[in-house]
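First, one chain by itself in structure tokens, the form predicted alone.
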Amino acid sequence: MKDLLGLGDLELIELSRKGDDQAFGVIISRYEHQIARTVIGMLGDTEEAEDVGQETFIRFFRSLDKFRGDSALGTYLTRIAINLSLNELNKKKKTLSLFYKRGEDKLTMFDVPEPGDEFDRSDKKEIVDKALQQLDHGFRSVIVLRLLEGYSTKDTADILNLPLGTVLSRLSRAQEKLKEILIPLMQ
């Protein structure tokens, strides 16, 4: 396996296509943290996020022959992870809609802390993560890719298959929405 660690992504993919399981294992170890951050950013730290993370690599393995190398492997895997996350969110949304009557207010996703409570770093991270979960899927995916994962605006547009202007607009609107959610909680 040590010999495989120095290989590039395209070489590992070629070996994987030929049935080399260790080569595919190197791909997984190389990208699992990136995919986990993306999926957790989209779904929160849930069992579903873990399932989507695993499914990302399963889908990639099944479609190895379709990967042409037009984009970086990390970008390609992130696109799969985002698509699977959006599917999961849509599934969740449909399930939740069964429990709400039309016009009925939805429950908030987290309790608002009492003013004056002291927060440590993990509390703030948890609040930000939960606030992120309140964003519309389209806004959330742009925030996760652009701000949390550090993709350029162009790469974010490519991954989401959106025009550049749409990504910029969603990013701006998502940041405003996050401010609306977070400012009262952080004071």
The other form holds:
Amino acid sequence: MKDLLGLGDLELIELSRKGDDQAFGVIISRYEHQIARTVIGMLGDTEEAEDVGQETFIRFFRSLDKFRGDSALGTYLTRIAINLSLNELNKKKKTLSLFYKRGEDKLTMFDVPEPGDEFDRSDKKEIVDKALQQLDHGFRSVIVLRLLEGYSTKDTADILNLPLGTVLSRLSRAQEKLKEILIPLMQ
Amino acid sequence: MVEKENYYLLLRSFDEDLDADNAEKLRDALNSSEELRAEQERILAIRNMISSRKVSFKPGFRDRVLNRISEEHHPQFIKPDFNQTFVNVFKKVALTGVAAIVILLLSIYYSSSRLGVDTIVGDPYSDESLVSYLLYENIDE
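Since the one above is the form predicted alone, can you give the form predicted together with the partner chain too?
Let us now look at the entire complex, which starts with that chain.
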């Protein structure tokens, strides 16, 4: 195990392909925090986030043979994680739309919390978490990749398969929304 | 009041390289507007607040993933899914039922040399039925 820790991603992948579970375990340990930032940023600290996190690595395991190393492993896994998170959010949205009247759910998207409500009791992590959850999925994904993961705007565009201009405009608008939500709570 | 154009330049400046003209414009605006500088600090504070957020899965995440992978590779260790078991059992029962019906129809066909409603459900006016009918009618009286 100790020897495995010193190996590079491609070597670990090669060993995993040959059936070395410990090598795959090292890959999980190496990237679980990165994937946690992505899926918890997208879905909140929930059971779904854990499931999507697990599913990310399982999907990667199933497609080990397809990984050619064109992009860094972290980016490859992040792409899987963000797509699974967006699928999960869409599923949730469809379920919610069965219970809410048309348009009603949109009201909560950018609902700015009043100072004095439960936000006051939350710590910083929870405040940021709740603020992120109030962003529309498209805005949330660019914020998660750019600010939480620290990807460049170009990499963010590549991962989300969006034009760079769209990512830049979403970042500007998302920042504005986050400012609306967070500034009253920071004062 | 912060000028809208300068404000959007400020927002863009965090994520993209502004061209020389816009960069100079923003620099001048920041030098002359205290409000815009305050806005810059607020946005920076928010970005720092988000990027410094520490999150992780519950302890044992790696083992949970490896267990799921191992279950996929060794399906005999997977607990049977009730719905799937029910569907499988139902299929077997249904197939056996269909086979029994086919055998029954074939045997009727071979014994009576024809296959009609009467031969399958029985002739309501056969002698036996008639005798029973008459007998019961007598008892009622």
